[in-house]
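Just the one chain here, laid out as structure tokens, in the form predicted on its own.
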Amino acid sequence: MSSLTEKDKPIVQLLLNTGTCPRCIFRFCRVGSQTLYRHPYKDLTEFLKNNQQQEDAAGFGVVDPPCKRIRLEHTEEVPDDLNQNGVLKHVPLVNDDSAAVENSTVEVCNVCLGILQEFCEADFVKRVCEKVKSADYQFTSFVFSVSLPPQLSVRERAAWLLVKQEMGKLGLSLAKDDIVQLKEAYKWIIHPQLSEELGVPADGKSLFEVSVVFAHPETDEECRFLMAVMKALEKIKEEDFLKHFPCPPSSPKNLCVALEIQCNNGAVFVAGRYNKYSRNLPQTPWIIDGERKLESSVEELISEHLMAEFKADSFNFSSSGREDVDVRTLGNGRPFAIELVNPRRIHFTAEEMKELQQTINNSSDKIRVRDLQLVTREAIGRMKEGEEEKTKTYSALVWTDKAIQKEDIAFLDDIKELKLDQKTPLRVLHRRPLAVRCRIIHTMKSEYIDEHHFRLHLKTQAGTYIKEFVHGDFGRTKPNIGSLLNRTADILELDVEVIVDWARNRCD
């Protein structure tokens, strides 16, 4: 099965005698063969038992007789893997009344608390896979993670100190880092089984995660003396550790329990552009002091369909800028992205994305979506990069208190690269820091309507507060249309045509 060296023999004898399972013994013997750990538990038990009983054990590679302190019992019957209660049956290792376990069950390992015993067996693997399959996820690979109770770290340290002391008597040493980590050994065993049962490979970079959380209530009290177990174990002196914790660790009566078996898919990102045609629709839910002001939003009209199709738990909406509730978004639309958290479905063809886009557009006349597509996380970053340096165009309906003629506004068409100083507007001061921002109006074109109204088309630096540029915001934006015309001006309607260099095929 595998070769253990002469120097491993005292470790095997010592740990067998103190109630340690075969796989943990291999870990302390620094066995790095993944194949060895995958052998059935009963075979590993027999392997160690036979090698202890035989003077010339081929797997052990030694000729010395077994240690006199250990008397192994011969059993003719090879037990089954599991009894009817799902617990591993007992394979007697030591001829000692104190080592007997009630109900003929395998003695729970005093180091791993059963993690490398029952929880490596086919029944538990099937239980995990049933949970995965019932969750109805789409995935082509998986990554497996395991959360272990903190008392395992304490017990492993106690076992290491015991082995270290014994090896010191023989002039040998064993560093803590030399021991094969429990999580690593567990994954060596369970990865092939999960992969075979699920029909997909294990991949450390997979976005689909299967996780198991273990606990061991019986020994929870063991960690009370350590506030932060991992940090404390790094700093505590060996003699102080031994004052608080038995060495070797005591043998528990019960196995660990799997508190949770969870599945989680990595986030999927969907992006596109939206037009907003309503002057009574916020970009995101408008809720003040817990009260909803309007029944829907751009975010909700889009996301509800994506959530349903991707079967996601939640979502995060982002966009390149935002418009006020009473502002329409026209032109080629505002770029947006939605992060779908823990989606069950992740594979969509281009045709299916077109159908989903059409479903969204058919559901409301307040918005329209285009260029809907799956993108990467990196593409979302590109959408936000340089947002303030982009150029946008607007159309504003302006009112003046004094009568105007066409020639009174004609000079606006000749103004180029007008620099503004905009102090944070009063209307957004509750959510934006107070600052003076320099913005540029690249061009303007006026369209006379009547003595008190004209339409102003503007091309501006992104981030320019257009409403404030028109009415001045009590002098907080300088110059403004009112000061340029030498009269009071206000804005009645505003439309935005978003021009951002972030389009289809740039974010694939």
Given for the second form:
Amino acid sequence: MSSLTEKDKPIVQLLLNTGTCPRCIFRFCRVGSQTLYRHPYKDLTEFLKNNQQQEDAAGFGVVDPPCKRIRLEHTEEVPDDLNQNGVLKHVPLVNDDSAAVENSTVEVCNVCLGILQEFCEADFVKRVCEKVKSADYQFTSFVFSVSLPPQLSVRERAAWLLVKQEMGKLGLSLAKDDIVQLKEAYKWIIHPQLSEELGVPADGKSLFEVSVVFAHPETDEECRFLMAVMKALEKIKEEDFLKHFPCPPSSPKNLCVALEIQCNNGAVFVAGRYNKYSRNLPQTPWIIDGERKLESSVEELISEHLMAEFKADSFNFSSSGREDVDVRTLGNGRPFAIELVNPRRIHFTAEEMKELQQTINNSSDKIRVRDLQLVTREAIGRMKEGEEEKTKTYSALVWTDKAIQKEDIAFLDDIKELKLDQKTPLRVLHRRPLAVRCRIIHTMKSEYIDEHHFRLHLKTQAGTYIKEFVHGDFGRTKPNIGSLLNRTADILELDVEVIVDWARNRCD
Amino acid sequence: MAAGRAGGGGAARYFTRWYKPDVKGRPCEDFCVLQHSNRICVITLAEAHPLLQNGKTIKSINYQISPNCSRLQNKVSGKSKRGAQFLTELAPLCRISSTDGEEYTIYSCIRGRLIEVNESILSNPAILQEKPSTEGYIAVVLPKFEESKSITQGLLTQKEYEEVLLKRHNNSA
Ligand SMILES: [Zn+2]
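Can you switch from the form predicted on its own and show the form predicted in complex with the partner chain instead?
Now the full complex is given, and it begins with the chain already shown.
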């Protein structure tokens, strides 16, 4: 059904009498024509009144020429009946030469509380769009979402019961689902207007969301009899409902207010790889007992520039593995990804991403970033999968208590596939279960420095604790460099070489 | 490049050393508690302990501290270390006898849960004397979170312990 018919007349009359707006009347009469709802409000009022007077009412949808005429008049008219807050002043419309209706008072609809009245008008659309424009987002479409106060559901129920009773008298029925939903009708009316004003199409799948939260303080009390309104409305019996709530719903004095108009852009993801050249820099902020231990971190050094350029609200950092605060990360770098939450800016050319990477690299010599690029959420998953590298490459600077000669350490180079038994290191034992794990040192290569120092290059199974392999952790890692050399050994520096082609693959 | 390591080098340098001298009034029976910043503690013999002096040979080490309590039975599971035996300051960890017929009891020195005992010293008792503050450790104890600061209050710092050693030396001289 797309327009009004003869049998709708009693319903239209009933609702008109009880203070319901024309668009809500259409909804209850199951009018499905979107264009009909979009006609100027005043024309609709006039139409309904005329319609009721005519003996053989034609559907509004068919009466095309008069509509066009009326619409034209409407657009020339400058509405001045809104105050600063978009709340309707309760004064009759001023007599206006071009107005088709004279001396009419716009009563606040007892069902939609003004949502399908003032909040469909150009002034409100303008207000929303100004808010969107001032928030300075980049977007190519939008999704519009509305939050309505719960009393609207209660009033909708009361109106439905009223109409259902009336139709019952005529031997007709009306299911709840037959009614055009308030939000649905609202979007039919407001989407084209928002779309025109913003210059982009409405799209239910858009990542850019414009949301409006409505409230109606005047009637906040009236759904108190239903605790959690939506759930309770499903359960309550009609007789009980009617005992607690006036049917038809009373006519309020005031319109709804738009409490908040907000914008939100879907997250964007930036990925790349980083090298860490500092032995005094944690990957993420290092906080113990609420106290910061070091002033910076890898994630902050990278993210602060991204946050500034993308103008995001917040970020989430993730990476393929991590290194200790005192370990450098060399090789072609550790893959990382940063989710930028609610970014204002989302479009960056490859050239701009390169510049951004340069900015990050120029701002600190503690880290270096490569292959910085925009990626999809799915690509992050692939990065996390790549975490299970089988082999790790390290370089350790080793100290020994007793003097060593080149010959003393040469045998290390010949050791292949050395099996270790590693107890959970004491340094992490407070937060990990105690266990003995078998790990393998695939190969070692020693580089003699002086009587107490040498560099050791290692290829190991993932999950091997290198520091403990060198100093032995109270003999809890066996064998260890100390036991192999029959000396006390310690590790002075550790570098991890991360070699992956995760980011590179996607660049091609 | 860093020079030689303090405290014997190796893993021990990440720990703060605390001492408890003359435990239970027995002269020179000193113990050392190595505390990591993550509150894990390693219990070891202190340098002056009779067992570490020249001429001593260890005959046996026994973690069975009473007929129905063996520290070897201690089993912990999970991150929260469920099932750990709870130790008070003077809970014995093991008894060590030397070939000269003496027996020494090693005490926990701090309150906390027993995480592990060093089984390596059972098969290789010599290591206890060769590397008493690293591989020859006795046990690992985890103090309660809220007691991690207070458990060391009754213990001596490295400097205070050195003064005790100096006094002993002067008295005997
Ligand atoms: Zn309405």
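Residue numbers count along the first chain shown, from 1. By rigid core we mean the largest C-alpha set that fits within 1.5 Å across both forms. Because the structure is a prediction, the values reported are computed rather than measured.
Comparing between the two forms on the rigid core: C-alpha of Val154 shifted by 2 Å or more?
No, the C-alpha position differs by under 2 Å between the two forms.
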